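As structure tokens, one chain now follows by itself in the form predicted alone.
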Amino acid sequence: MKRKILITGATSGIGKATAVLAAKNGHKLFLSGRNQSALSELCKELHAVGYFAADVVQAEEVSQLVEEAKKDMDGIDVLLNNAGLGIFDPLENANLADWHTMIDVNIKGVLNVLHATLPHLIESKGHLINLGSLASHYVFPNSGIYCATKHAVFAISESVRTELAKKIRVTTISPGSVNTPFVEQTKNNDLLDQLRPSFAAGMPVEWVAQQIVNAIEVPEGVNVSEIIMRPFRPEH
């Protein structure tokens, strides 16, 4: 069955790769991100139904986004709640503003989009997909607050699944390192030099996108509640 999918953070990384694959598989797409020109280009490239530039931190913009998506697609079957960021630093050196930014985007942003979209997902007996991380389950050095935000994302997913298990599907996608520019928002240059090789050796975004689309396309009687992915580097 072809789905009507709203994707946040659609212009790069996992969001873009998922949009490309979902479009290839014939699903209807409504795309969102902060970069208007990139959204316009991607919408044309993928023949998406529409797009709306919005900052997930701004609740009024999110409300407009969701209403546009519902109107243009005549409903919303799937939300890929993908927008997020990480700024890494040892706790003792960290900038408080960076902590607030991660909380604003990774928690409040997720909640803003969820709150606006949830009634439509219930109406369509739809599917919520939140982008978690291995950091939803583990705490890593120099990334404690980021890990806290991703623990929150997992808890949000589980709360929706627990309360609305008979009304919508809920999936958390929890990848380990993925080869994207994700780490580049880190301002600590020494730490950035340490992190870049690990992310460069991470999974291609297409691998994560494939699992997201797989979760969307399962039979009607199945809900994939979480997918945890790690890079696999066998010894030679």
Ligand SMILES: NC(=O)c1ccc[n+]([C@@H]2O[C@H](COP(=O)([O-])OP(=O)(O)OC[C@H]3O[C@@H](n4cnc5c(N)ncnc54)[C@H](OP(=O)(O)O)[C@@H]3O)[C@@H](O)[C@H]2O)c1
The other form holds:
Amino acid sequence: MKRKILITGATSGIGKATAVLAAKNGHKLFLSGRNQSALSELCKELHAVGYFAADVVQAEEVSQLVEEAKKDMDGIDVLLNNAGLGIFDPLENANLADWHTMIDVNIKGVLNVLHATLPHLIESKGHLINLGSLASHYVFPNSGIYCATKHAVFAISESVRTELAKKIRVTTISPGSVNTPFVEQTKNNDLLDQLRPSFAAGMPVEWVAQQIVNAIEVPEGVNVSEIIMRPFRPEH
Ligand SMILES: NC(=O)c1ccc[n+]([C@@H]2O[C@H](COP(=O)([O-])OP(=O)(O)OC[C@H]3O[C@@H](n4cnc5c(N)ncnc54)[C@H](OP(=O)(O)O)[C@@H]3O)[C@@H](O)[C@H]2O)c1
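Other form of same protein, the form predicted in complex with the ligand, not the form predicted alone:
Every chain and every other molecule in the complex is listed next, the one we just looked at coming first.
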């Protein structure tokens, strides 16, 4: 069945790759991110229904985004609540503003989009997909506050699933490192030099997109509640 899908963070990485695959499979798409020109180009390329540039931290912009998406697609079946970022640094000497940014985007942003979209998902008996991470389950050095935000995302998913299991599907996608520009948000250059190779050797973004689209396309009676994906490199 073809779905009406709203994607945040559609201008790059996992959101963009999922948009590409979902469009190929014939789903209707409404795209968001902050980068207006990237959205406009992608919308044209994928023949998406529409796009709206919004900062997920700004509740009023998010509310306009969701209303536009609902109007243009005539409903919302799936929310891919994907926009997020990690600014990695050791806790000692870390910049407090960076911690606040991660909490604003990864928690408050996710909640802003969820709050505005939830009534529409309930109406369509739809599907909420939140981007968690392996960091939703483990705490890694130099990324503790990012891990805290992704633990929160998992708890948010589970809270929605617990209360609304009979009304909407809820999926958390929890990948380990994926080869996207994600790591470039880190400002600590020594750490960035260490991290770049491990993200470059991470999972191809198309593999994650494939799992997201699979979760969207499951048969009627199924809810894939979480997908945990880890890089797997057997020794030769
Ligand atoms: N890459 C990984 O290894 C990995 C692993 C596990 C989980 N994740 C999660 O996957 C999600 C996507 O990450 P990615 O790897 O695809 O990173 P990415 O390539 O850097 O993409 C991030 C996306 O989020 C959007 N975004 C960031 N801040 C925003 C804001 N304030 N308002 C609206 N949109 C915003 C960006 O769009 P604009 O710049 O246009 O605003 C961009 O489209 C994130 O939630 C991340 O935590 C990533």
